[in-house]
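Have a look below at one chain only, the form predicted alone, in structure tokens format.
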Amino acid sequence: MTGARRRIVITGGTSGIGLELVRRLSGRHDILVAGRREDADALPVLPDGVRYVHAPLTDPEAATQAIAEAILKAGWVKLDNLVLNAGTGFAVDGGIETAGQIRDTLAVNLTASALLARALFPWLDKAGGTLTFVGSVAYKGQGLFPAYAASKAGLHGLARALRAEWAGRVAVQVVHPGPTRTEMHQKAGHDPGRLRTIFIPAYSMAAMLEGVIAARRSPVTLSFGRYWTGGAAWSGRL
């Protein structure tokens, strides 16, 4: 129910869209953030009262165990929202990523999402909760980021399958943000140049994402058109 205090887990919540979403929700809801940063680096950027667990998704099984243990430690018996937002990728010219880059991209973007969905389903089921996969418009195929695009396409298919499997028990959605002004491109080794100035601000993307999560619709693309027509301003609240 909109307005009720919720228990929410967000991966990749220490930077970019994830951090802006945490900032939007932390005053009204109980938040557990999972990320790759050590506690000393992560806690200073998070709002007061937000729980944090160090859980690098490059090791999906260990990360899943760490997040599940953190939920138990918090005393949560149910989970209203699971937002699988963490993502990584590597830009390459004229080819495909290295074996190590492919492995890390698939581990973080796809394998960890599948394992977390399975492991945390019992908590979501008790609350009739919502599982949100944060994909990318790149899922349709994107030059410079082939493995990244493949991982997001896999996430799209996974969401559709689980939405059918868990219908009536847990709502499942996949949301595809368009180009957003975060550190993602720099970390991936790609400089978009002056184009970056027209990318959607991370806080605006987070506002639109919150509205889509509240509405439980799927699939949804958060495009330039949606932003330019005031999507961040009129989005609903969780």
The other form holds:
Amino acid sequence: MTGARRRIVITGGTSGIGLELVRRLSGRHDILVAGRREDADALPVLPDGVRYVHAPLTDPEAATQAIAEAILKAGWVKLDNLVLNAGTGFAVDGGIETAGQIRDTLAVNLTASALLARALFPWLDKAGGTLTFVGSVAYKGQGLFPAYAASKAGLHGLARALRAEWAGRVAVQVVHPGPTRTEMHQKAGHDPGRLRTIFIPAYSMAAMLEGVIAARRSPVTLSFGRYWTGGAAWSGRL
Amino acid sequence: MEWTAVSAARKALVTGASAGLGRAFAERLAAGGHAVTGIDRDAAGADVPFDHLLCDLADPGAVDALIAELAARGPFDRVILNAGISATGRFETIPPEAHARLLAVNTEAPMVLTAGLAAAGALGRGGRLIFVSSLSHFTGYPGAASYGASKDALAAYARSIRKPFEKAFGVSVSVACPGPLRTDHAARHAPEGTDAKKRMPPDEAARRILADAERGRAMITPGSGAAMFALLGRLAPGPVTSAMKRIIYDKLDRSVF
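Now show me the form predicted together with the partner chain, since the one above was the form predicted alone.
Next comes the full complex, this chain leading.
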């Protein structure tokens, strides 16, 4: 087993992979979850003892401020892990999204991630911590949700640069999950149909993600190859 | 959407047309007989051979208004999303507003413009749509992290819409990843002491990019130097990023944004 209790911030921790990760880590570590739901909707979902801050990332500046204030309020002077997991997207026909869909997708997935990484760097630096960007296998391009793919490619590039810039101080990684059985597709307006049955369960994805966070490697793709070879079982713990 | 009539004069649209590579694109297309609309935050001067509209692409309201204006001017046979700004320095020393502004200009604006023009039927059938990304797409870019991210995002957007746009509009979508160019923009952001003569003149880059786009190429790396760097970056992204760190990041003497 691993040792010390870690202080961890996870965005998008009230559903999907983020929530499964919170469930895995909450007993052993101190967790602050940031999400778009109001407190009254979010708190019943989260395990006991997990802190929560309402911070919709559609407004990156305001959300960054709210999360920084929540860390101060918690009395944390160091941060061991920042997991930028929140993501949104819209499935569209013909590759044409509305301006609002493009702006929301980029704000939540890319701009907020950049601003949070920048704002929380001093806390991570003090702990020699790890910054994890949760990307997507769609980062190479995907006609069904172009802005989503673009935002995840942006995270890939941001992680590559920051990993070099902060080498020896803060470990930076980008992790690209494959198709996962969460509500994301439904929220995005896309029905994967019977394909969904082969998607990776969110708790298995969270287990693999935890292992990759502990290993601090980058970039890492978490998809069927690792899952079918028992990745959820053999991935390490944080 | 089907086009039954093609307007007599071929029309082109170039963002970031006031200077540098965008100016070279606009002048070259105008010389080739296109009626060119240029877009920029800055004026282009009185004697340019194209029509120039002022717009701050970091302002979402201005971009929305611009789309309405352009929809009335279209359809465009050549659309070049070239406008870009940079922010160089240690990531954490650059103000958050500068990072946000960069992502708005380099990534959000070209995507919103593209989708808006497509939805308005302002893309000419058989046309070309070119996104200007950067050679940094093939490596990490320490010292310009948000710039690198913005250009990676744009390249992925272009790849994403290539098939749907070909199918819906008969438009060929290309990504151009030029290396360092001999422009004021590059001079402002390059470390002290770098040799501008080694950079490609913008007109040569524009010529190569337009020629490759005519051939329908998805990925354009203008010049043999850029092509070689792209290959190296693909084969060994880690070592190439480390080299970028030594060449650029470790020599940064100032932040520019």
